[in-house]
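Read the single chain below, which is given as C-alpha cells and is the form predicted alone.
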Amino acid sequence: MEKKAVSTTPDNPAAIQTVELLQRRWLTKNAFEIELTRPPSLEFKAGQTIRFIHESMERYYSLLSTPDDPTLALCVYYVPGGSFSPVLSDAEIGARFSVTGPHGYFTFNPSERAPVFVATGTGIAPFVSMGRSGVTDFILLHEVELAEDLYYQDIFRKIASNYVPCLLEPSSDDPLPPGTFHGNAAGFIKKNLPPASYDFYLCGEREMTREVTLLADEHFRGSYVFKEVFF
C-alpha cells in the first residue's frame, strides 16, 4: 500500500504515526486490552478511534483512554484465525505499529434528552472512555453472549444511572450478575425503557443498531440517534 508523506499535527488525522506496544491483558480468552505508548501530537476526544495500518491490512478501534492519559488503551476481540486480531495478541511487548488519528465523530454531546448508551461486546470501549472522562447518569445496556463477556462493569456500576447487562446465553452454573436482562437490547428497550424522548450512542453490530434505532423512530419520538457500526 502507498503512504503519502504526510505532517504530523494534531489538525492531521491522516498523519501516519508510531506507537509501541507496552503491555497486553487478557479480558476472556475472545478478548484482550493492550496499551500504547501515545505520541505527543495525538489528540482526540473521548469515543474516537485510531486507525492500524499493518502490511496491506487497516483496522480501527476505540479508545478506553481518557483525552488525558499518557498512554492510549484499546479493547480487541479476538478472532482465532482472523487477519488483524491475532497479530496484536501475538506481537510482542516492545512491537511497534503504524497508526492514524483520531477518527469519527462518535462522541458524547450534552443535551436536554436523557442518554442511553447501547453497545454490543468491545462496542462498550467508547463509553469506557467517555465514563472515565466524566460522563455520568446515563443508562448502559452491554448485550453480551455470557456473563464472563461483560467488561468494565464495575465502572459503570459506580457512575451509570442505570447498568442492564443484557445476556444472550445465560448459564445456569454461574451467578447472574445484579440486574441481568436475558434477551438483546432491543428487547429490553421495548419492555422496560420508558416513553421518553433520548439520545441513544449505539456501538456495535450491525443488527443491534438497526433495531434500537428501528425502536427510537417507532416508540421513542423526538429522539436522536448517533451509531458507531462494526463492519
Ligand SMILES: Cc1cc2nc3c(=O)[nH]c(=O)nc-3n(C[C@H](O)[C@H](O)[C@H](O)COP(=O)(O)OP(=O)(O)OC[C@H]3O[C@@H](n4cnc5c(N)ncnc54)[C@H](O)[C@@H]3O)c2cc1C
Given for the second form:
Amino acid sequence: MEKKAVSTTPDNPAAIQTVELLQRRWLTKNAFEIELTRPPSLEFKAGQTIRFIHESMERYYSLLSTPDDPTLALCVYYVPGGSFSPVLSDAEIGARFSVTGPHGYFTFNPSERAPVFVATGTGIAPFVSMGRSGVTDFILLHEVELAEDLYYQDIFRKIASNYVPCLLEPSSDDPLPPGTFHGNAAGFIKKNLPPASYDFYLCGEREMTREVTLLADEHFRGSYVFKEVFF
Ligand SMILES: Cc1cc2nc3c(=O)[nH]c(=O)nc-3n(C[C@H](O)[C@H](O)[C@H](O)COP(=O)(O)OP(=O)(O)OC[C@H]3O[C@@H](n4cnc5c(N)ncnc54)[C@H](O)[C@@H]3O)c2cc1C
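Instead of the form predicted alone shown above, give the structure for the form predicted together with this ligand, please.
Zooming out: every chain and molecule, the one shown earlier first.
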C-alpha cells in the first residue's frame, strides 16, 4: 500500500520544524522562560501550543509570545526528576529542537458574558499571550504556592478588570501582594464571584479545572467553560 507522506507545507501543524534556543531566564527557582527562533511558516493564535518531539517523548507548551512576535517564548515549570523540562532547563544556548504546531483550540472568543481566566502556576502562559495581544477587562485568578510565583503580575495589574493572586501558602514574612486571596481559585470563586453567567477559561492542573467546572455548573448558570489541562 502506498504510504501517505506528511506534507511539510507551512500550513500543516503536523509538519516537524526546527527551532533554536536563543535565551533562558529563570523567573523563580522552579520556573523559567525560554525564547526560541520562530519558523517563518509557524502562524498561531494567542492561547495555542507547540509540541516538542525529543527522543521518544512528546511534550506540549503554551506559547507566551504573541502572534506578531518575531520569536517564540514559553514559560516552563522545572519538574525535578522530570523527563523533558530538565532538558529544556539545561540545554545550551543554540541547542536545536524538533517541534510541531500550532496545536489546540484554547483561544479567546469574545461574547456578551464576562471572561474569567483561571490559571495554576505556568498555566498563566496562554493568558499572557492573550493579554499581550490586546485582550483586556477580564477577571484573572492566578493560583500559586507563593507570592514569588506570581509571574507576569505587572502585565495583568494593568489590563485585567480584577487581578486576584490566590496563594496556597502565604508566607508570614513577606508583604502580601495587593488583593491576595488566601486559598485556591475555586475558593475565591465560591466566596466572592458575583452571580452571573461568565466565560470561564481554565488552564493548568486538572483538579482546578474540575473544581471550577463543578462550581460553574452549580452556581453560575448559563456560563461556558473552556479548558486547557496541563497535567
Ligand atoms: C496542552 C498542554 C500545554 C502545556 N503547556 C505547558 C506550559 O506552557 N508550561 C509548562 O510548564 N508545562 C506545560 N505543559 C506540561 C508539559 O507538557 C510537560 O508535561 C511538563 O513540562 C512536564 O514534563 P516532564 O517530562 O519534565 O515531566 P514528567 O516526567 O512527564 O512528569 C510529569 C509530572 O510533572 C508535573 N508537571 C507537569 N507539568 C507541570 C507544570 N506545568 N507545573 C507543575 N508540575 C507539572 C506533574 O506532577 C506531572 O505528573 C502542557 C501540557 C499540555 C498537555
